[in-house]
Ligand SMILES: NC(=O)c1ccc[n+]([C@@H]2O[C@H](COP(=O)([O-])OP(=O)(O)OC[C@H]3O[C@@H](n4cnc5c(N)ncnc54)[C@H](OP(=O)(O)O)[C@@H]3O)[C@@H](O)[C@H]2O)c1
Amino acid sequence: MAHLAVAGFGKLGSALVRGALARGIVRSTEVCVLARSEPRRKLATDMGLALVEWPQILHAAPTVLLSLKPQAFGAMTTDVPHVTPAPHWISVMGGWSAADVAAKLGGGPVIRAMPSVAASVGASTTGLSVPAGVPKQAAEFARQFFGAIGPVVEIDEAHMDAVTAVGASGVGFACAFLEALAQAAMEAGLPPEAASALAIGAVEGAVAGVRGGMGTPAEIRAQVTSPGGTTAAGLAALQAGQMQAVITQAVMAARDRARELGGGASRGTRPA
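If we take the form predicted in complex with this ligand, what would you give as the structure of this chain on its own?
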């Protein structure tokens, strides 16, 4: 029997398995995969993973990771056979609450995790919700599995829509900031390549400074802001442009959209 079965081997499912293999959390011979298209099936076999079909996946391993598109999950679980013992479920699917997944599969409790697209480069911070009733061994496996692709933030599932907004959509927001900084650099006269390299370097430097113990973001900002200096002039412009208010609006909009999609999923009407 495999140790882990993965339903859905797209961008995220394959990135998660790569991370776990690279860190030795599982061996390739311990993972089986449900994949649909030929390229994804080939990717799985090239990685040394066994293929499995639906519904055999339900008793192929003690833990089943659900990494399907939410609407595909809704379609493929209309007739779930009763499996004893039920596997431990881990869902990374957006839009489906743990309760809805459990109701659909006739089992539970369900661990929910929200990694980011940076899982593919081993740099995802994952929001993880482990409900009461999950066996200790299954909870520990989930912590190690997501820990293989970056830091894990354990959080009550009630906050998962906010986690989605900040941890997953936030990668998009940060990239939008990078684009804006590079665009501004070009408008300030820099050639495109230099503009992009300097913008990325600035953000990289800020994150490395925080991670490397230089201080909190607020402390590092204070360190680079001399009274009457260049950073102070730029920060005043950001403040005048209501930067904090705009970012708060973006997070609330993403959180509310995640909530809407979750409601749609539980009613089987989630949009594509």
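Starting from the form predicted in complex with this ligand above, please write out the structure of the form predicted on its own.
Since only the chain itself is given, any partners or molecules it might have are not part of what comes next.
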């Protein structure tokens, strides 16, 4: 019998399995997956994973990772009988609360996690919510599983929609900033390759500085901002454009959309 079943073997599901295999959290012979498309099925078999169909995947292992598209999960589980005994559920689906996932599948505590697309390069910071009632062994497996693709931040499930907005969607926001910075560099006269390299280097330098102990983002910003200097002039332009307000609007829009996925399935998990 498999140790881990993965319902949904898209880009995220496959990246999570790759990370776990690379770190030795599981072996390929211990994993079975639900892969819908032929390319994904081929990828799974090339990785040495067993293929299991829907809905048998839901009771194919003691731990089941739900990596389905949130919009599809409700429809796929409409006629699925409750799984008894319930396995250890781990969901990476945005919008679906632990209570609603459990109600759809027949109970049992549900661990929720929100990694990012950067899981594919082992650089995802994952928000992880482990509810009361999860066996210690299952909780530790989840921590190791997501730790295989980057840092893990444990949070209360009430904040999971915000985690989705910042941790997952935030990668897209950061890339949009990189695109804008590179485009501005080209408009300032730099050739495209140099503009892209310098924009990426600036962001990498900022992150490396924070991780390397140079200080908080605010402290590093202060270090490179001389009164009347170039950085000060640029920051003044960003502030005039209400950068903070625009970023806040983006996060709130992403958070609210996370709440809508699954037909408002995050109800009851919001902070009071």
